[in-house]
Every structure is written in structure tokens, then in C-alpha cells.
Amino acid sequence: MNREQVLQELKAIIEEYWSKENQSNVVNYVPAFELEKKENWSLNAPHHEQEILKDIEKYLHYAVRTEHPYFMNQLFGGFDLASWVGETIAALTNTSMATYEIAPLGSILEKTLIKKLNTMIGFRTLDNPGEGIMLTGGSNANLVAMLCARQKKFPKMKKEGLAGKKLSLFVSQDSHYSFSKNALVMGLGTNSVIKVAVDKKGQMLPEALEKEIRHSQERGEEPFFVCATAGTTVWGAFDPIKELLPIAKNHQLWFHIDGAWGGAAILSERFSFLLEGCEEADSFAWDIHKLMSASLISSFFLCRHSGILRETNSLTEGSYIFHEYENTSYDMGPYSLQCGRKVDSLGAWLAWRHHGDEGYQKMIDHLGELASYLVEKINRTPQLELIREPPFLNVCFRILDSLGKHNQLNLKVRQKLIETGTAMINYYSDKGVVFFRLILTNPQVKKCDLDQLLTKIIDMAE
């Protein structure tokens, strides 16, 4: 079979697949040790390419349905036209983010976006023009916070390690496990990470990290990051920047935002009030994929500081492929911890330039207003109980049943709904509470989609 043949199979599958997107299950869910038995996966001999298509259509088939409106499992989702094709574009040109030389138009379109974030959060400024780079997930780029700010305060320790220091870093109780994850990378020891309380609203206090940087310091340990969420994991809820920065810069502390979830809320006018102050910040985590349905991963570490990044990630090695010629300020490869980097701007550059900041807008707040709709929905409904009231798109809410056996029967109506492909929403416990999660990201969601599905949700209880 010839390329153009293969080309042409490939697009029938590919209408076959978009021809189905609201009518399909969400997941055409098997278990794993019957998935895993139910199909040959050996990669012994080559197969032809008819039957490379088949595995094609046999892996869209189990796939989740990420776009599909029943899906809000997770802090992504829906389907953008413009970034699948970039993500494309991107696969067919096979480059690396290494050096401007490899990808000439890739190193230009990340230094855009870059830009562009760095400018709507108040980084960039005709004095400072801020840096960033792009990673691989919000995870790496607190990691990237971290490693930045230990250059910051402790540059010997590039080349020397911890030289028997013990540092420590103050997150909230509710931040992303990705702190403590990066403090075992780094060497630091997962003691290391400081849980701070926060207050019925899941927001840090400023008082309580005030005391755990004290009692840190009397412990004879080194303190030298805060950081503060926009938008955890399971709440959607903002920390208090204005309140948390003065604390950090009395005590010279790097102030870092986990902006992955809820960066775009800069971008509407109906949360941006929640990201007053971020200016301020020295760094920022920003995932457009989340929030802005880019592809995944569109991922960014933003920073106020210029140069920052080359001094903590650059060595002296890499001189085979790092050189100094007319385009070096272009090359990416010295601020990034990786070295081969697919192009992932190339997606998130045509996604933003489809919609623009008026149609991210739009979009954020439609979400906005889908979630007002859910909890005075839920409100509404006798069987169902709000466990919060929702500061953002996290609606957490749980079914009642007339037992009192609430937490069994939310479990296994969640598993129920996997299991016939019906809709996909995550579920977190806490305080011995079992209860829902169910996350707002999808731009094609309307209130009818939620209406249905709290239906589905009602019958299936019953």
C-alpha cells in the first residue's frame, strides 16, 4: 500500500471516529486483564499495513472520549481543530525543540506564547521582559519553580549539592502531590515539603504559613520557596496572593504560582480577580491544555526573572549541538532540562490564534456560568447534596441514600457509569466522606448535557 492509499484509510477513520462524538459511549470500558488477553499486542513480526490501520481503529475504540460531554473526569478535555492539527503538523515534521536550527518556526511560536503569557500576567514589562519555557506537564514545571529558585538563593549548590543544608518549602495542605514528588527528585527528602493549613474554603492562611516558616527556621532548616495554587486539584480553590507575597518577600523567600489549572482565569472576566497580585510572583505554572482545550501537553513555566532559567539548567557540556552563532538567543536547549523536546507550540499557537483572548473569554466564562447552573441544580435536587460551594469549576457534590449508606452508593454508581460508558467524573473523599468530582473544561458542554446527566446519575442511584 502506498502512502497516498494509507492517507486516505486513515481519513475515513478518522470521520468514522468524529461521526460518533456525542452519540458514542464516553469509554467502552474492560477490564484490564480482559483487555489485555483480548487482543494480540506482539511486536515479534511486521504486520502489514492494512493491519496497522486495524490496530488504529482498535485503539479508537477503547479510547476515552475526552471530548465527549459526559467526560469530566480530569482538570482537561474537549477537542480543539486547530491545535489537533498543529500536534499533527508537529508529528509530520518529526523535530526537536533542541536548537532554532532544528525548528527555525517552533523556537519562534514558543518565544510568542511565551511572551504572551508572560505579558497577561504582569511579568513582562518595558523594563523586564520575563522568560519561560515550555515542558512536559504542570508537574515539571513546579519542578523548573523549585530548581529556579534554589539557584536563586543558593547558587553553590549547582555544582556542590545540599553540602549538608536542610531546606524546606511551604506549599498549602491541599496543593498538588507534584511538590513532594519534586523535593524526592531533588534530593531534598519529602519531609522537606511543608503542608500549610488552610481555611473552610480550602484557601492557604496567611498566618499559618507566617508559624511554619518561623518553626522551620527554629528547627535550624533553610527556607526558600512559597508556593501559592490557583485553582487545587480537587476544590478549584485560589490561594490568597496578595496576602501570602509580603510573608515570602520578609523572608526572601521565592514566590511561586501553580497557576496549571487555573491560569486562565486571568483571561476572564469573571475570575480574574482571583490572580490579583501575580505580578508580584517570581514564577508561574500555566497549563493552556487544562483550561483552553490546546492538545495536551501545552505546558508552561513562566518567570519574572530574565536569565534565570540558563543559569540553573545550562552546562558547560553540549557544545556538539549548542554553538554560538546568529541565532543562539533563539535556542531553547540551554534554558530547558531536556534536551530532544517535541514542538508543542506549534498546537498551542493555532489554538490561540483561532479564538483569541475574546473567544478564551467567552469560553471561561460560559464555563463560569455552566457551573452556577450545576450547583443551584444540585441545590434543587432532593437527592443530591453540594459537599462546597464551588469557587471556581470544581463542582463537588454526592448522592444521598435514603440508608444512610451514602459512600457505598456513590462508589458504585461511579463505577457503574464507567463501566457502561455512560460518563466519566472522578471522586475524592474526604473526612470520611465519598463524593464527586466533577470538573467544568469542556467548552461544547450546554446546561442541557448537565441536565441530562444528573438524570442518568438520579436513575442509576435509584
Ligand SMILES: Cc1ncc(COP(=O)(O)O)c(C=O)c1O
The other form holds:
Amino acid sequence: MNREQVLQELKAIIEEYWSKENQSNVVNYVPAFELEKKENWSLNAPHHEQEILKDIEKYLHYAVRTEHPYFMNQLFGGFDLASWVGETIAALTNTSMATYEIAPLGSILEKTLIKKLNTMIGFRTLDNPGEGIMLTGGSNANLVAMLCARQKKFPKMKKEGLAGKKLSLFVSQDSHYSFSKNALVMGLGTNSVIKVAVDKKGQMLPEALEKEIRHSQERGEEPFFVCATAGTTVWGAFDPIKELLPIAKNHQLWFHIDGAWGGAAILSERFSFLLEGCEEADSFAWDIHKLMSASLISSFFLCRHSGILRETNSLTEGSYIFHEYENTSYDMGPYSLQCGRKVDSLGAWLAWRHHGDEGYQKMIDHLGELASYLVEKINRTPQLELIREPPFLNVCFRILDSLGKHNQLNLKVRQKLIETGTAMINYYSDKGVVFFRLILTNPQVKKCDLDQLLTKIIDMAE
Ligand SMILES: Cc1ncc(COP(=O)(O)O)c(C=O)c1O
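Show the form predicted in complex with the named molecule, please, the one above being the form predicted alone.
Time for the whole complex; same chain goes first.
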């Protein structure tokens, strides 16, 4: 088959996939051990294009439909056409973001996005440009934040390593696990991550932070980093930036905001107050593939200080790729931990160009309205119990069992929802209580979808 024929066939397959969007199951669930054996997935013999197209149909058959209104399992979901087109074209042109030379417009668009995001959060002002980089996800953005913080406080560590020093960093008890992973990667040891207590709303307690920093100093450790989470993974809580920041500054610690999930709140009339004071932070992580429905991965590390990213990540090696030429300042490679890097900027840029600030504001405010609607509905439904008033778009609730076996019932219903392809909603267990963590991130979801979903859940429980 030539390219034209493959394209025609592929178009038909995609159209078929899209045509089923709302009627189909969220997933055609098959347990892993069965799927592995279901067919011959081996790589030994060559396969003709027709067979490859059949493989694609199989892939789509088993794929989880993350654009389905009842995919509420993760902090991403929905489908953004402009972003998808961008991803597809980026794959078509198949290059790396290392240098301007091989990714001319990709580099310009990434810089444009970074300027835009830095302006939104207040890092970029008339006399301060700010800087940033796209990377492989919020976890990686948090890693780069930790590396920049270490570079600022201990510049010699870039060459000499830890040299016997015990570093410590402070995150909320409910922060994302990436900080422990990053401590592991940086050789700090996971014990270096100090989990600060939170209040009943899941917000880090300023007095607990102060106490933990002092205790760490008393143990002879070297504190270097504080992170406020803007939208915790389970509860959607926002740590109080304005109260935490002065504590970090007082102790001369880098202040990072993990806005991987909640960064987009800055665009919303309803939620932007949750990020008040963020312009004074040192760095910020923001995944627009989460709340803003861009294709995975569209992730940013943003920094108020110009120069630190290059200072942290650049090496004297790599002269075979990084040259002095008229476009050197547009080469993104020296700012990145990666060498080869996909062009993520095209999809993200096209999506923003399509929606504009106003489109995103409406999108997030609509999701906020859905959250309030759902909470009200749960509170009015005797079979359901709201676990905690949601500060954002994470709605945590459980089904009540007349026999009192609440945990078993909730787990069973969740599993059945997946096995029947009805819905995918994640769960969490806090202090022995199992509950659904329903995420509102797909802007296509409507109130009637939520009505029907709750009915399905209750029917299944019964
Ligand atoms: C608060 C928070 N930070 C960071 C991350 C990691 O983001 P990513 O999955 O893009 O690495 C997540 C993921 O859910 C998150 O919830």
C-alpha cells in the first residue's frame, strides 16, 4: 500500500472510532493475562500494511476512551481537536526540540507558550522576562524545580555531588508522589522529603511548615526547597501560598508551586483566588494536558528567574549538537534534561490559539458549576455520602451500604463499572474509608451526564 491508501484507510478507521463516541463503552475490559494471550502480539515476522491497519483497529478496540463523558478516573480527560491535530502533525514531521536548527517553529511556539504562561502567573513582567521549558510531565517539572533550587543554594553540587550534605525539602502530606521519586533520582534519599501536616481541608499548615524546617535544621540537615501544591491529586486542595511563601523566604528556601493539576485555575473567575500570591514564587509546574484537555503530554516548568534553567541543565559537553550560531539563544536543548524531545508545543499552541483565554475561562468555570451541581445532587441522595466539600474539581463521595459494608460495596461497584464498560472513576482509601474520587476535567460533560451516571451507580449498587 502507498501512503495515500494508508491515509484513506486510516481516515475510515478514525471516523469509525469517533462515530461511536458517546454510545460506546468507556473500555472493552479484558484482564491483562487474557489480553496478553488473546492473539499473537509477537514481533518476529514482517507484516503488511493491511495487517498493521488491523492491529490499529485492535488497539482502538481495547483502548480506554478518555474522551468519554464517564471517564473520570484521572486528572486528564476529554478530547481537544486542535491539540490532537498538532500532535499528529508533530509526529508527521518527526523531529526533536534540541535545537532551533531542527525545530524552527516548534522552538518559537514553545517560547511563545512559556511567555504566555509566565505572564498569566505573573512571573513575566516589564522588567523580568522569566523562563521555562516543556517537559515529560508534572513529575518532571517538579524534578527540574528541585534541581534549580539545589543549583541556587548549592551551586558546587552540580559538579561535586552532595559531598556528604543531607538536604531536606518540604511538601504537604497530600502532595504528589513525584517529590519522593525525584529525591530518589537526585540521590537525596526519600527520607529527605518531609511531609508537612495539613488541616481538615487538606491545606498545608503554615505553623507545621515552620516547625518542620526548624526540626530539620536541628538535625543538621540543609533545607533547600518548599512546595505548595495547587490542586492536590486526591482532594484538589490548594495550599495557602500567601502564608507559606514568607516562611520559605525567611529561611531562604526556593518556593515552588506544583500546579500540575490546578495551575489552570488562574484562568478562571471562580477559582483564580486560590493561586493568590503565586507571582512571588520561584517556580511553577503546569500541565495543560490535565485541566485544559490538551493531548498528553503538554507540561511546563516555569521559572521567575532567568538564567537558572541553563545554569542547572547545561553542560560543556554536546558540542556536536550545540553550536554558536545566529540562533543559539533559541536552542532549547541547553535548558532541558532531555536531548531528543518531542515537539509538544504545536498541539498546545494550536489548542490555546483555538480556545483563547476566554474559551479556557468558560471551560473551567463550567467544570466548577458541574462540581457544585454534583455536590448538591450527592447531598440530596440518601444512598450517597459526600466525603469532603470539594475546593476544586475533585468530588469525593461513597455509596452507603444498608448492611454497613461500605468499603466492600464501593470497591465492588467500581470494579463492575469498569468490567461492564459503564464508567471509570478512581477510588482512594483515607483512614480506612474507601470512596470514589470523581474528576471533572472533560469540558464536554453536561449536568444530564452526571444525573445519568449517579443513577447508574446507584442501580449497580442495588
Ligand atoms: C499534583 C500533581 N502533581 C504532579 C503530577 C504528575 O504529573 P504527570 O502525570 O504529568 O507527571 C500529578 C499527577 O497526577 C499531580 O496530581
